[in-house]
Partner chain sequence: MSELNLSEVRLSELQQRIINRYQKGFPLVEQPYVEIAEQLAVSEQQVIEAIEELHRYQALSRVGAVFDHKKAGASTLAAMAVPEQQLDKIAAIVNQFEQVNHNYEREHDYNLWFVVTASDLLALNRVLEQIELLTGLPILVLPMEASYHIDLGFTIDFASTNSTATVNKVGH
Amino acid sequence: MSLSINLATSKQKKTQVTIFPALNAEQQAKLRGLLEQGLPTCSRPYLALARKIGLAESPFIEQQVIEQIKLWQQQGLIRRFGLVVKHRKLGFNANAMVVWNIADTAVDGIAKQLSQCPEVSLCYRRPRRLPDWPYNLFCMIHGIERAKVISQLQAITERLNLSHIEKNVLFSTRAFKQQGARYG
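Mind pulling up that one chain's structure, the form predicted alone?
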């Protein structure tokens, strides 16, 4: 008897689902635009966003924003939700773009290997601009000291057997802009 009651109680809990009103198209567009600028720096950023997009005050408006973001993540509209760290302000001033001249038949495989390296923060393929620019694969390594970044690159090169591949290291000298992508 108690088992069936527990099951019933358990079943009731599983079926309790709170449905939040969906945001309309205008509210969704406003929310996307605000998210591209970053979360408000306050104790309840989702509540602040809810108010900025004009949701009527209710106990659920903060959760409406969170549920909309979750939905966009499930739909693949938002792939990653995180911080854009101003790495230079944290002392990461030795930022190297390593450019590689890799045979077109091998570039995807090597890019996949480089992408697995924790020191590599970005890795992407671009077309060569011959005859002056033979490089077709680019990756970024951020560090505090140039010598350490060079050492990390050498270790990667040896570990992945890339010593025979032409490359060049371009350290940035000044940052003019850094922000997350904006699409609005």
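Could you present the same protein in the form predicted in complex with its partner chain, rather than the form predicted alone shown above?
A lone chain is what you will see next.
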């Protein structure tokens, strides 16, 4: 009898998982807003966030915040968590949006090839808006020099046999605004 109790206790100890109280909807919304503004640079930033969203003081409010972020990562709601860099300030001023008019039947295959290119940082399909806008595939190439970005694009176009496809390159010339998305 006492042996089995001991076994059960030790087994329980090994597999013990601490469940922290989940955040309510209002706390979640507040935390999401704060994560879009960014972590403070104090020693315990998650504790600071926990207090800002009004969690009642307890020894585990910091863990409640951390577990919520992990859960959002698992659910795919958070795509990445870390430094969000302003590439222009780091000298990446040659920012080309390359737009293509690709037959609907071919667009997925070509998009997959383009997105494998190391120079391509984003690749999206979007609707055409005829007659003004015939392009249905967008990819971004970020670089330091315009000439190099253009030669990279030429190399990609030749390698993937895309020379016959209508395209346009829109370099950005000024950034009026560059900030994290707000969903409020």
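Residue numbers count along the first chain shown, from 1. All of these numbers come straight from a predicted model, not from anything done at the bench. Rigid core: the largest C-alpha set superposing within 1.5 Å between the two forms.
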Query raised in the report: Is Ser172 one of the residues whose Cα moves 2 Å or more between the two forms, with the core superposed?
Result: no
